[in-house]
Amino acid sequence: MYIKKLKLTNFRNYDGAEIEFSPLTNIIYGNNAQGKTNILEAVYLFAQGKSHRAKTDKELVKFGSDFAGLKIEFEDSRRSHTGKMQILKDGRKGVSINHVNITKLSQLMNYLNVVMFSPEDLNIVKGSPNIRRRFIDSAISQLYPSYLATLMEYNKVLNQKNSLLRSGKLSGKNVRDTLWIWNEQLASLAVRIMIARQEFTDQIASGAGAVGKDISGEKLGIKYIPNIRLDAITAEDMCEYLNDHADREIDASSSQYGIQRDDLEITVDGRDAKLFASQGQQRTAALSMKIAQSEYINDIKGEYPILLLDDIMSELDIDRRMYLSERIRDKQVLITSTDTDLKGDNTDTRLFKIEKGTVKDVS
C-alpha cells in the first residue's frame, strides 16, 4: 500500500499544493510552523475520517476561505483508489472514495491504513486510560469497520442510559424498572468489543514484546484490563453484572461500569511503566507498540500501512533511531523533520521543502 499523490486546496495554511510521493521514504522538511504536520494530517484524515489534533473539522479550513478540498490517490495490492474530501467552513464534510459517496465513518475505514508516530505517543504509556482505549479502538477500527459501528452504537446506548440515570435523580422516579433494558443492550454490544480488544491486545503484546526486547533488552508487557472481569465473556453474565450493580449507578446518576472504563496495563520488567519507567523506557514501550501495530495490519491485510512519522526522529536516541530506520526501510513512510539529515545515501528518498504553506520537491 502506498500513496501516489496528494492535493490540497485551502487546507490549513495551504492555498494549493500537489505532492507526488515516492513509494518508499519521503522527507518533508522545513522550519517549525511552516505546515509540515498539516500534510500528515491530511493523509490521516482519509484513513481515520477525522484529524488527530483538531477538535472540529472547521479548524481545517484555511482562514478566510469557504471550504477546504483534499484529493488523494493511493494504491493497494488489489487496485488504485481515489479519495476526495470537501470541508465547508461551518464544519460540514463530504467524502467519496472511487466516486462513491461515503456517509458513515465506518464506510471509510479499511481503505487507507496508516500508523502515525509522534512525540505525543508517550501519552499511550503515561497518559490517561482514555488515550490507551483510543489507541486500541483506532487500530482495530482501521481493519474491522464493523467494530467501529459497534462501538458507536454502544456509546449511543450508553448516553441514553446516562440520561435515564440523571433524570431519575432530578425527578425522584424509580429508574430501576427500565434500567435493565439499557443494560441488556449494552451487554450485547460490550461483549463483542471486549473480545476484539482482548484479541488485539494479545497480538500487540507479542509483537511489542519482541520489539522492546530487541531495542533495550528489557521485558515489555502489555495486558488488557477490562473494567468488568468475568469468568466467561457472555452477554448474559455481563447483563447480570450490570443489574447486580445498579444501586451504585443509580446513586451516582451515571454509568460506573462498562467498556468505557477499560484500560491497558503496560509494564517494563514487571513494573508499572506509567509509575516506574524512565522517559526513555516509556518511549521504547510506545514505539514498540506502534511498530507492533504496523506488523499486525500487515498480518491481517498482507501489506504494510503507510507510516507517518511526525518529528519523531528528533525525540529518539541514536540506537532507537537506527532501529526504527531499519524497520521502515522497505515501507512507504512520510517523515517530517527540520532538516534533511535523515536522507543519508538513500537514492529512493524524495525530499519536499515546506515554507509558508508551499511545497517544493527538491529531490
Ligand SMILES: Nc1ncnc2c1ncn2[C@@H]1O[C@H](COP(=O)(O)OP(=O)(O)OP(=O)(O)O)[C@@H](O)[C@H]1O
Second form
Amino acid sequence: MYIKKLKLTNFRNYDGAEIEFSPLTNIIYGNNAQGKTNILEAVYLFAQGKSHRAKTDKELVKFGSDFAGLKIEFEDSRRSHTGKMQILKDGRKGVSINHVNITKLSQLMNYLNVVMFSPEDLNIVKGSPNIRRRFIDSAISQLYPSYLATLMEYNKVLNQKNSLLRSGKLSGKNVRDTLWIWNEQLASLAVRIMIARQEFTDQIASGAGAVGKDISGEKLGIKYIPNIRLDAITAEDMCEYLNDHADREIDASSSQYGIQRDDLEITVDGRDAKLFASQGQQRTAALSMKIAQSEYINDIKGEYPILLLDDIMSELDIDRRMYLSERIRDKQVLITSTDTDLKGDNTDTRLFKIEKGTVKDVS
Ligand SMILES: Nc1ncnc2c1ncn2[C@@H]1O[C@H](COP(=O)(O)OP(=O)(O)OP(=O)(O)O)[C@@H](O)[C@H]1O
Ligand SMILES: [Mg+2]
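Return the form predicted together with this ligand of this protein as a structure block, the form predicted on its own having already been given.
Let us now look at the entire complex, which starts with that chain.
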C-alpha cells in the first residue's frame, strides 16, 4: 500500500500544498517548526480518524481560516482510493472515502494503514499503562474496526455503571440489585476485547522478540497483563468475578476491575524495561514493537502499512539506523528530519524541503 498524493488547504501552517510521494522512501526535511510533522499528522488523520497529537480537531484548522480541507490518494494491491476531509473551525468534521461519506470512526479504519513512530513512543515502554493500552487499541482497531466499536460500547456501559455506583453513594441507595445488569453487559464485551488483546500481544511479542534479537541480541519480552485474570476467558467467569468483587466497587463508588486497567509487561533480558532498561534499550524495544506491528498488519491484510517516522533517525545509533533502513528499503516510508544526510544514493528516494508551510520537491 502506498500514498500517491496529499493535498492540504488551510491545514495547520499550510495555506495550500500538494505533495506527490515516491512509493518508497520520502524524506521531509527542514528546520524546526516549519511544518514537517504536520504532513505526517495529515496522513495519520486518514488512517485513524483523529490526530496523533491534537486534543481537538479545531487545532488543525489554520489560524484565521474557517475550515481546513485535506485530500489523499492512495493505492493498495486491489485499487486506488481517494479520501477527503473537511474540518470546520468549530471542530465539526466530514470525511469521505471513495466519495462515500463516513459516519462512524470505525468505518474509516482499515482503508489506509499506517504505523507512526516518533520520539514520544518511548512512553509505550516508559509511560503509564494507559499509553500501552492506547497502543494496543489503536493497532487492533486499524485491522478490526469491530474491535473499536466493541471498545466504545464497553466504555459507554462502564460510564453507566460508574454513574450507578456514584449515585449509590450520594443517595445511600442499595445499588447491588442492579449492578449485576451492568456487569453482565460489561463481561460479554470485555471477553471479546481481552481475547483480541491477548492474540495481538502474542503476535507482537514474537515479532518484536525477533527484531530485538536481530538488533541487539537482547531478549525482548512482551506479555499481556489483564487486570482480571481468569483461567478461561469466558463471559460467565468474568461476570462472576465482577459480581464477587462488587463490595469493593460499591465502597469505592467506582469501577475497580476490568479491561480499562489492563497493561503490557515489557522486559529486556527478563527485567522490567520501565525500571531497568536504558533510554536506548527502551527506544529499541518501542521500535521493535512498531516493526512487529507493521509485520502483523502485513500478515493479516497482505498489505504493508505506510511507515511514518517522525524525527527518530537522529535518536538512533548507527547500527539501529542501518538496521531500520534495511528493513524499510522496499516499503513506503515518510521520514521527517532536520537534515538530508539520510538520503543515501537511492534514486527512488524523494526529498521534500519544508519551509514555513511550503513544500518544495528537491529530489
Ligand atoms: N492551526 C494552526 N495554524 C497555523 N499554524 C499552526 C497551526 N498549528 C500549528 N501551527 C504551526 O505549525 C508549526 C509546527 O509545525 P510542525 O509541528 O509540523 O513543525 P516541524 O517542522 O515538525 O518542527 P520540529 O522540527 O520542531 O518538529 C508551528 O510553527 C506552529 O505554530
Ligand atoms: Mg516535528
